[in-house]
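Coming up is one lone chain in structure tokens, specifically the form predicted on its own.
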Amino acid sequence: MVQTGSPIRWGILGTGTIAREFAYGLSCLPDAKLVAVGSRTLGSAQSFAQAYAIPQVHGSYQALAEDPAVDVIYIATPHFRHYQDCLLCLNAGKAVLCEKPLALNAKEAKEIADTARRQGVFCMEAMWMRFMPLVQQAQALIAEGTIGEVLTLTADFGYPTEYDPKSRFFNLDLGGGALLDRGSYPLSLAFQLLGVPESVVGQACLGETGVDEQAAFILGYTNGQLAQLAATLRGYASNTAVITGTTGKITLHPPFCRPDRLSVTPYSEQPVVRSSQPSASPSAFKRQLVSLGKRIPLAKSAVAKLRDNTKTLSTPIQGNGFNYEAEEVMACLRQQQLESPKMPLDESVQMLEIMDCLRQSWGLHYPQD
């Protein structure tokens, strides 16, 4: 039980890149203290401890769970482990933070979330991206009906990854793949803006290992609403969201899943096109020709007001990003919420529901499946 009004104490449970990162976004938050750190090494928990000057060291990730001063652990490890890293320490009664995706499969995050629930403990996925300052603009803008009815959300997410069939992004036992490594941003922001959809296809490239290096999946919803989303790992994509309605649009500009710009343009109430009665007269047909020339430079006058009314708001990140999840798992664990209401557990596994649906249409199977 965390007590009221004193420093939440974490602990972190790997020593990788991502660990270094979110060590670094706690340190940017007063009533934070990282207190533990465990790996399967000694000398790798000495050495990151020293760098972040850490008091307790551990040797093993079982340490770290049963450490008593220790509230709650981030776990920093390859999403292979997540799995196991989790129920480890849930079940020593640790609230817990999980880097994203939650588990590599569906099963394996209902098994997550029910033990977290059995147990009364804390747990969420570390989704950072929903808790950026720009992305909640964004949601906060479309429930006040700024760009009026939703119609779509366009949103792709790569970069270039050097290529090691031995390494997390393309080994097949260790989850490799662009739909879990990359496509968590685009799926979880169409989750985030649009909801739980109804419907989804895909298409996938595999490489030589059988992972898939880009895929591109249509989420399609109940009241018409599309989410054209994509993910690669073979080069740039435009890392821009953009969510369309009838009255205007929201971009989020790149990298939208740590956005410092946000643009909104609002569109003409009146039609660009008109309905109009067929003719099978060729000079009717002639005259409708000439008549879109005219209308073209219109179009174009048109669209360069758009541009004039587009607004932009800066906000820059504060710390690095990572401090801002860690603010709503200390919140939650202030009021003694058990889930996170903006990235619930159910939510998590809804969206590893559909990536193994995608997985499944493509023939891409884990061994953990």
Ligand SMILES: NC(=O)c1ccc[n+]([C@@H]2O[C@H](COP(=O)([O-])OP(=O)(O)OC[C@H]3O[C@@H](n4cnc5c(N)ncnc54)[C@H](OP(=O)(O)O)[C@@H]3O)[C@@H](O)[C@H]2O)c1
Given for the second form:
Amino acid sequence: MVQTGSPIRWGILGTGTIAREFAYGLSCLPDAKLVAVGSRTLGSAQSFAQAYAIPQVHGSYQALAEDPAVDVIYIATPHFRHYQDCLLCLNAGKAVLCEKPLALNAKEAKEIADTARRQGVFCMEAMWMRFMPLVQQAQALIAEGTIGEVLTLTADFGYPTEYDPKSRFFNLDLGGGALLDRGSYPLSLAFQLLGVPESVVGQACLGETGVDEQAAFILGYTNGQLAQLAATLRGYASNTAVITGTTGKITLHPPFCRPDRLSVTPYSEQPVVRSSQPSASPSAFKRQLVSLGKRIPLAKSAVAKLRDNTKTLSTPIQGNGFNYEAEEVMACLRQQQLESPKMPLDESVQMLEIMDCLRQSWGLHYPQD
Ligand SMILES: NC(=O)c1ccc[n+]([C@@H]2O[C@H](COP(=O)([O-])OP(=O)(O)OC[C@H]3O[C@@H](n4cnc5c(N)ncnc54)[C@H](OP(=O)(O)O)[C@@H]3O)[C@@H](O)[C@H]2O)c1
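Based on the form predicted on its own presented above, generate the structure block for the form predicted in complex with this ligand.
Below, the chain from earlier opens the complete complex, with every other chain and molecule after it.
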């Protein structure tokens, strides 16, 4: 039970890349205390503890899960371990924040959710993007009707990843592939902004190790909305998200999962001037309109409407951004909530159902499926 008024006591399970980032994120929160770390090897736990001034060191995940001085455990292991590491911590009565994706498939994620509910402990997928100030702002702007009715979302995420068939990115046994590692961001954004889709269809490029090195997919919604999403391990994607609506568009600038700039572009009314011979391209039409505008007042007003009146907001990320998801967990724990309303467990399960469906259509199966 979390004590009112005292800091929330965190433990970190796993000492890899993202564990280090998260430890820094926690250090930016005055009401968070990083009290313990657990690693498969005592030496790794000790050097991690030294780097982040952590008092308690555990040479096994089990020992961390059983540490009575810990309120909540951040799980920072590769995807294929999330299931077993979540169950270990939840069954020991610990609240859990588990890295994305929550598990390898929907079956595992459902069991994690059931265990958390049965044990009556908090559990959340660490989808840090959800809690970024400008991602929240995009959600609020859409809800306020700033861009009218939403029509489409386009988002892709990727950057070059060194090829190593044994790494967690390319190894099938470790849950490798672009969809789970990178595609979980555009997919989660679609859930956050458009809700639960009705259908999905996709294509993947499977590499030598059998994992999807690139993937593209489209989500369909009952009201006709579409989300065009993609992920890659092979190179840079645009890393931008664009939401179009009937009266404007919102752009989350790269990287959209941790944006510090958001643009809103309201659309002008349709130009009222029509050419007797419509031009083939919009730019030719615009040129024609501008030359016409020099002569005719009505065209002049149409030219003004074509001007780009994009407004861009800049909001610096505080800390390193991992602090926002940690803040959400701590707010939930203090309010005795067992799930975050912003990142509920059912959504983590539904997102894995979509990913299961795509993988099945590509013939991509993990040993755990
Ligand atoms: N939110 C984000 O922006 C973000 C970014 C990157 C990654 N992630 C997520 O974080 C998770 C970890 O990614 P990472 O890049 O930090 O991975 P990583 O650098 O490879 O670290 C993973 C850690 O997990 C532990 N581990 C347990 N079994 C392992 C095994 N068989 N092979 C390798 N490591 C094992 C190790 O810690 P010990 O040796 O101490 O036991 C290792 O240091 C992934 O699920 C990924 O999706 C999130």
